[in-house]
Every structure is written in structure tokens, then in C-alpha cells.
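Take a look at this single chain in C-alpha cells; it is the form predicted on its own.
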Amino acid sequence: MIRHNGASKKHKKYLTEKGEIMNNSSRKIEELIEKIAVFTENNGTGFTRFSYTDMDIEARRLIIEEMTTLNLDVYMDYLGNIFGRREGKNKAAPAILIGSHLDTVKDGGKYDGVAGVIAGIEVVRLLTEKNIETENPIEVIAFAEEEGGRFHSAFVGSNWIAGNIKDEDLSKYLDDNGVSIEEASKSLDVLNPIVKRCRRREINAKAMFELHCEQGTVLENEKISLGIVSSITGSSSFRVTLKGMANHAGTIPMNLRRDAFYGASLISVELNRYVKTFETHSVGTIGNICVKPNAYNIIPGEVSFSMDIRSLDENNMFSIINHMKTYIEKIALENKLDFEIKENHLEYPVKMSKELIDALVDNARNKSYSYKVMGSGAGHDTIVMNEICDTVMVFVPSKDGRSHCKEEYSSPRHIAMGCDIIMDTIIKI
């Protein structure tokens, strides 16, 4: 009779050594996420750290000090995007990308974006630890106003990467107080002494990882470790101003009215109504609004909103965008109202390569990390680069599926086994 008596010494060896490994990794993961979580314009009501604000340019600081200390050759363009380059064999040879961005919505959390930069880190970490060398070159990269805090506008850094965004759009873009990015940006230059500066840097590259919480509780819920990405939802987002009349509360009747808060209140149901009426994920929210005069016994001259919509489907996504329009006319005419709509970004649903999902699922499997190939319904800087190169995602659960607010957490321990896979996938291919 032959007796098995539990794993051999070179198994256990194995996985004691493994188990070492995930555990630094974890660690370094979490210390890294907790001296960025510093960068912040609030304390105790979530994370905000807006792009090309003093906090911005320290979070930079620190990534870009993390990127020299492992000997990484250093960018940052004009608009802030970020690139720690490490060389491989083949110095031509089309890069491959790791990264996400620093920015945050405001009062949101410390793990958005954040930890994608950081796995992008860990990986070339550990492939210098292990004196791995790869035939590609591979380039970390910390994306610029990827979140529109600021700016209203998303992916901003990664479209001006993708060449979608010229120089003479710079101007368009204004924050709140009518600062445009492009002086903004200038703020950057105290950073000149630590880093190489570029207008623009050509990217030549063969594909792209992006590590993100998942922001949902599909993975929480399942007790799976990691969510492979398959396709990513399109997104759009639009400003729309109604301009009635200023008047006084109690003197003018309801008919003899042009409310455009009124308006606005129909055109936020409509929206609601509307995109219910769809079964594959579609969205729509209008989550900013600003009422002019905002005050209680003055009707509302003026309103301006934020309408945000995004669906895995495209034909869904247009269908929305359409009605909408047709139907903020409608409500325009029929009380009275100037309008206008202007389009702030938009980003057609993309699919994600097939050939980097089986590798990375390949690797899961290997590694017994459990996992699900699932979509995604916000949107991330990896469906503008979708546009350049191959391009994949890998999720990490999110406690109680929560994000955008200071309750944010991802285990540094999933990010680390994100790290593995992708690293054993970024060798492979």
C-alpha cells in the first residue's frame, strides 16, 4: 500500500516560498496605497485629490520617486501623464503598458485608479527581484485627469495620449472657476528638477494592462478573487443649461411660468423611465445640477446639469443619447425654455483582446486564484487605448461593492494576486 503523507518537501517549499512572496507583495501594495492616501484636500469625508492641485502634484512626486528608485527612465508629457519606462531586450520593440491614474471624483476613495498605478509598480518590482528580463520594453503609466473631477471631462490624459485631444482643445476645458487645462497644467513645471519633461510622447505598444477595483459586488458576492474583464461599457456625458425666467414665487401663476428647474425635474424622470426600459446594462444619471438664482422664494431662471450615459450595448447607448436629445427639445418648447446640450466626452463600448483574456485566465488557473470573465460597467482609461493597442483588465473585489467615497477598500492581497497574473502574462507574451 502507498501512503500519501501530505505535500512533498519540495511542494511545501514551494508554497511557503510562494506564500512569502504574495505576503511582500502585499504589504509594499498596501504601505504605497496609505502614502498616497496622504495627497487629500479632505480629511474624514473621503479622498479628493483633483488634477494639477498641490495635492495632484505631491501624489505625483511620490510615484515618480517610486518609479526612479527601481531605475525606471522617467517621463511626464505636457499634460501630466506619467511613464516609467523599464527596457527590454529588444529596445524597438513595442512596449508593453501597466498603469491607471491618480486623480479622484471628489470625497472618493483610495483605491480608484490608485491601485493600478501601484500594480504597474509591483510588477516590474518583482520582475527586477527576480532578475527577470522580458523582449519587450514595458512602460508604467499614470494617467492624467482620468476621472473629470475637475475638468467634467473623463480620460482626458489618455485621449491626449491616443492624439483624439490637439493642442488647440486644451483651451475648452475649464473647471469651475474658469481655469482651463491648459494653464492648469503649467502648474506641473515645479516638477521639472525629478522628472523629463515632453509635449508628447509617441506611444509604440503592443498591449495594455489596467488593474481597477471593480466598483460593484459581482466578485464580493461570488467570493471570487479576481474578475477578468471581457468588454467595457460606453460612456458619455453632456452639460445641459435650460434658461427660463427669474421671477418672484408668490406673484406669477403656475401657467404664465418659464421654471427651469420644472424642466430640468422632467427631463431627469424621462431619463430614469427611459433607460429602464432596456435589458442589457445601460445607465443614466444626472448627478451634478447648478440652480441659478438658488433661492427659495425666486423661480429658477436657470439650470444647468450633468446627464451621464453609458451601456455595454452600443446601439442602447445611442438610442438613449438620442431620445434624450429629441426629448430635452420637447420639454424646452413646450415650457418656454432656451436650451443647450454640449457634449463633454464620448466612448464607444469596446471589447477586450481575446488572446490577453485566455492568457490571464490560463495563469488564474495555474495559480488556483479563482476568477470570473465578466464586464464592465464604468468606464477606464483602457477603452481609449483600446484605440492603440491589445489591451485587458483584471478586477479586484470591492468591499460591499463599494467606490467614489472614503468607504473604498480592496484587499492589498487580491492587487497582489492581480500583480501575479499579470506578470506571468506579460512574460508569456
Contents of the next structure:
Number of protein chains: 2
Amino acid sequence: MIRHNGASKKHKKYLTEKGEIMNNSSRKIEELIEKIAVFTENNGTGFTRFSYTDMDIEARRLIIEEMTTLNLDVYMDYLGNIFGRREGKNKAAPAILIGSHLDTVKDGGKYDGVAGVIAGIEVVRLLTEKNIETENPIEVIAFAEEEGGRFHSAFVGSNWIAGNIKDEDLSKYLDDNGVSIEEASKSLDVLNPIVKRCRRREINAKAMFELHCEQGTVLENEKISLGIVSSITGSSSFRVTLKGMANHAGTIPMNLRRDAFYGASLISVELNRYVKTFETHSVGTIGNICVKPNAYNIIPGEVSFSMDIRSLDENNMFSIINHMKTYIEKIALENKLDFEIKENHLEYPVKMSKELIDALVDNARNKSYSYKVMGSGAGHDTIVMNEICDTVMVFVPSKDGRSHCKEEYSSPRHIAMGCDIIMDTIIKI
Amino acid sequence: MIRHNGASKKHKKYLTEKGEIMNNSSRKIEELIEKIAVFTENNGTGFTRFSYTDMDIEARRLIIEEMTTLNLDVYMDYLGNIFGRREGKNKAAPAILIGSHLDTVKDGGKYDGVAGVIAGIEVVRLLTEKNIETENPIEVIAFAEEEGGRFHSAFVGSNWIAGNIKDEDLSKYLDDNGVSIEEASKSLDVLNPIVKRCRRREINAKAMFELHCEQGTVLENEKISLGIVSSITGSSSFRVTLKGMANHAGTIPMNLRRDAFYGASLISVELNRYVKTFETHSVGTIGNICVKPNAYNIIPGEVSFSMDIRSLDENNMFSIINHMKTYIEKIALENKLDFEIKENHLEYPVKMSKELIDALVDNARNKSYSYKVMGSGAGHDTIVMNEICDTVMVFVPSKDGRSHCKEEYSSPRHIAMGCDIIMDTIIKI
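Please could you give me the other form, the form predicted in complex with a further copy of the same chain, since above is the form predicted on its own?
Next comes the full complex, this chain leading.
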């Protein structure tokens, strides 16, 4: 971990000199974030924009129009990944990608994903404003279905781009109403008049940048403006189903029960206990729980729940996964429950490009922005794009570390700083 | 506990002699159960008939018509309790009540409640068939909202009859859509043409009989036809809400989390552990769980769950309640959770009438039916009616002890035997 210190005087000097440009950039970013935030199923509990819903379509329409206004060639593939291309001096050269995603978790925030898409648009706007032509083409990307909020599987859009998801797999991704991603994505056809549609876009890329909220408290606690990400946590997600026997809550003695929720509780307690034994950043979460029949006076006959396990260390991650699989089997046996463990996704920890990290560090130093080279506890599309090209991420501080909730906030000024060093790096490479 | 043994020869002899009458009674009972079973929100997962829904209204219509066919005077109060009165020789004498309820839990069965209402109708039909006039009037009762499936509170209909629920309280009972019981019960007005409506029926009762499925495995395991209930378990139900902080499942270290579901899991494990330490029948169940935002990649920010605690022993019940209240407070403190515990209902264990138990035992013995005097692990309207008059219950075996599920089954022959000894007892008293 590198940390840049003693820059406060230079920093202040920089802000005085470059204040006007920075303010203009911040203002543009803030405006666009607020414009997109309108497109949400908002019942006051947060911002919800699930893929292929009306709100998602309106957010896409706005992004496509912003890209078109900046004279980008805009493409959208079958699944809804959007690409806004700014041609380079060398049209055949591999593209530089900048972007993130537009979908949110249920009751999420305004910044997660959106900030990175807007950063891509802002970098292109700045280059155009400054009349800078780049050698390589630039493509601003808005990935589809990153969060897995609707189809319960993360990084679907980027995995589709990378070819990890095949055409024949698309019918297997189902939302809570049993609608497949294949069926749901047809709603995007309403955007055909304003965008070039393609089935799957061929990617020829040199590098990918993703700006994102940190979603933790490290930068804020240390009063640092930018995080330059050196590696991203591995992440895995499972669906565990326990089947016991639904029965009357009053008449069945405790020792004759097959209570699926009791089994789930034991597993939850053990997941928390075991994960805490690791020193490197490792986390385990049961976030989605479905209980049947879910009546106060009936012993739960069936419980299914998500089990999300992540670690910056690959060995730790598999140690936790294997321990929990064994434990679930043990609990099921002891409590006369049938069980099933389904793997929803598995991403290994990945390392970012050293060249890109160094370039970003140099540019942050040149601009006297405080920064920190750090790991990411959250997974991102960049993990998948790392299979295709060099990748790097820039983090901006999250207020109170809050994320995936309505209180989520990152300062437009920090996002503008991130855009600034990404732009400098693009010009350099 | 008394058990009647060595009756198998006499039993067989009885069945041969009285077979025809019993068969006729069984057939009538079976027909009526199947007729009512049609009125269910049945998606294949069970029988669901919540109060004041279209299905409930159709079931009531059928019961009212059956009562009318038997020349009963049929009344229905404001909340939907139905009374079918057969006049006695002495019209001013206190009535003898027989009945149970028509509503079901979510995904419940065909017998729980319905069997007891039909038993009341069958007893009246037998008396009429045999031209027997009783000294006291008889009222067959179908109680409203016994299970609490819709309004999350048990015994609402009988508590209304007993005056434990006041008019001004009715707006406080809300279903999941926020509709109050006061509002919902207005749908019953469609039945006004076929029934005499009253606000609250004045009850002048001598005794109440309730036939019910055992909902456990005691009778079946011991191959006994009838249970004569000596006492009913106390029961209590709470709603526990834990509030932590929803946040990203990847970035927040385990020691900084305020995970509401982890808190709920610890409470569930402790409830199971502690309840198992008691020797008299005591049970604890978490059956309904609501998690927010309930997304696989977000730490649960809020969990609310039901906590149902029952015991045949009053001291045990309060020991469990108090222990759990203290434990919930401890877990909330340790895990930085806000908490709330709301008491939904509380019923003390109650003893049935010794005179009625003895009379039923005598009649079972006279008819050579195998029987057992036993406790009830489930709560019933009889607990509430016990405040108004002498009460007793007759249990019939539940197949595999299953209850509150679609597999619930009790043999019409056993129900007919129950009707037979109840009729004999009514004639005697």
C-alpha cells in the first residue's frame, strides 16, 4: 500500500489554479447523476432500477442521448450493454474502455455504477472540449445486469461480452416471476430507433478503466480523495435450500421437528463465526432468505437463502466455501433436512495492471491529489473484463462507507478528480 | 393420563352392530369436508381460506345453507361468527355449544377447524334423525379468524364473543395490505339475505364442545381413536424487529457490520436450545421472517420475525418468554442492533371441565371406543370460551401427525366416533 502525504499545500494551490475547470466538471457530473436518479422505482426506501424495466429503459435512453450529443457512435448489444465510441487517430487500434453499469440492487443508491458510466462520458467530454485526439479509439461502456438484482447473478452483461455466457444459457437466468433474461431483454427493442443494435459486440481493447464508489470506509477514514485499485476480491455466491417438514407450531415436540429455519440459523451463525477467523479481508453474508410457508404458527418446511462469500485471498475463499459446504451437510443430517447447494457465481481474486496503476499514481501525484493504492472488497465488471484486456479501477470515497442503500453518496468533486487522472492516463498510454 | 385397553373384541362387535349408522355418519362428514375444501385459494401447495375473502364467503354460504336445511335459526355477528340454533325444550336454558372455525392458515389443510364445525352439524343431524329433543338449546358455532392467518392474531372471533376485543380495537388488526379487520369484514354483508345479522351475539351457555384434529402423533402412535382433552397449552406470540444497517456485502468487514439477520439467527438458535431444556411439553417456533432489503449482495438492514412460545405449564412458558426477552436485548446490544418486541397474543394454559371429561370418558367406554385423556399442544377457541362456560375438546388422530399443510388428514370414521360420544354426552347433561 502506497500513500501520498504532505500534499496539502500543493493541493490547495492546485485547487485555486484549476478550480474553475474542476467546478465545471463536478457540476456536469452532479447534473447527470441527478438526471438518472429520477429513473427509479422509488418508494422512499432507496433507488431501485432493475434491468429491462421501464425505469432502466429511460435511464438508457438518457445515456444514449448524452453519448449521441457528444458525437459518439452508440451501439447496444442483445443484452443491453451500451457502447459509445469516439474514434481514434488509428481506427484499427484497440480501444480504451471506460465505464461501469446502470442497474442497481433493490433499494440501492444513486452512485454505484452510475458514477462510473458518467465518468466515462465526462472524460470524453473533457477530451472533446480540449480538442484532444487520442491515438486509440475510446469506448464508454454501460454494462447491463451487473448487480444481479433482478436475475440473482452478478456480471451478466460483462460475462456475455467476454463470451463466458453462451446464447443457450440465457434462458436459465430467471427473475422472481420466472421471466428469463432472454425474454426480459426484448423490452429494449423500444430503443432501436436511437441506437445501433448488435447481437454481441466484438471487443478489441487495450485497457479498461472503471471509476467506482469505494463502498467502504477506508478512504473517508484516512481523508484520501482517490483509491487506485491493485486487486479485486474473489467472490462467490450460492443458493442453499433446506427442506424439512411444515407442521403445527404447537403440537410437534422440539425433538421431532424438521425445522428448516432452525437449520438456516445454525448455518448463519457458523458462517459469521468462521469467516471472522481470517485476517485478510474475508466476508460472508446471508442477504436473501425465502421461508415457506412463512406463517407465524407453522414450523418452516422449506428455507432457501443466498450465501455470499468473498476474500482478497483465493485460499481463504475456498477454505470458507469448503468449510460451509461440509457444515451445511452436517446440519442437514443432524436436523433431518434435505439440502441442495447451487453455485450461482464464482470469481477468483484478480490483480489489476501494474502499468495502469503506475500511470494513475503518477498522474495523481502530478496533480497533487491524495491517493491510496488499495484492494477492493467488492466485485466489479472489471474482474470479467480483465480476461480481455489490462484493467484498473479508481475509487472515490463513500460517505460513511454506505452503499447499496439510499444514503449512498460520493462527492462529484472526487468523481471529477478521478476523471481527471483517468483522462491524463489515457492521453499518456 | 388414562388409557382404555383390551377393548378390541368389544370394539369389533360394536362396529358390526352399529356399522350402518357409523357408515352413514362418516359418509355425511366426508361429503361435507370435501364440499368445503373446494373453497380454497389452492395453488397446489395447500388449502388457504383467509377470513373475509371470496373463498371464505362461499364456505360460509355452504355452512349457513346446511344449518338452514336442518331447520336451525342461523345468526351471524359483525365479525362473522356463525351460530346455528336448535331450540331446546327449555328455551330460556343456557345453550350447549358445539363448533370450531372455518378459516385456515396459509397453505393449510382440509380438516383443521372444518372438522369441528361439521361435527356440530352432524350431532344436530343425528339428534333430529333420532327425534331427540334436548332440554337445553344447542348452538353450532363456526368461529371467525381463529388461525390469525390473515390478521396475524389468533382467536379473534371467540375473543370478540367473549368481549375481550372491544369495538375500538378492531381497526388495529391489520392484514399484510394494511386492511383492518373492521374494513375487511364488511365483505360479509353479501350474505345478509340468507342469515340473521347481529352486531355481537349475547351468549348464555352451559357448555362448549370442540372436536378437532390432534395435530400431533400421540393418538396415531398409540392406535387410539379418540383423545379427550384435559388441558390446553398456554400460547404466546411476539413480533421481534431488529434494525441494523443495510450495506454492501463485499466491502464492510465482519466486525463493523450491523447485520440484522445474523442477530435473528443467534436468537433462533438460542430459542431452540433453551426450549429443549424443559421436560413438560414446551415449544418455540420462528415461523414468519421478513428480511429487508432481502438481496443476496446486501447485508440485511432489518429483520422482523414471529416468535411463538407455548407450554402446558404456565411457569415454563413465562420462563421461556422472559429468558428470550433478555437474550434478544443482549444480542441487540452486542451487535449494535435496535430492537422492538411486540406481544401479539398471550393465552394461559387452561383446564377443561372435569364433569365433561368424565362424561365423555364414560360414553367412550360404553361404546367401546379406544380413547386417551391428554393435553393439547395447540391453542383453540375453547381456551377463550372457557371464560364463558364449561368446555371440553375431543381429538381425532392426525395422519402422520401432519397439520397446517395439504397432507393433513383425519379419518371421517374417527370424526363420526367423536360426534357419537359428544351426542351421548349432550343427551346426558
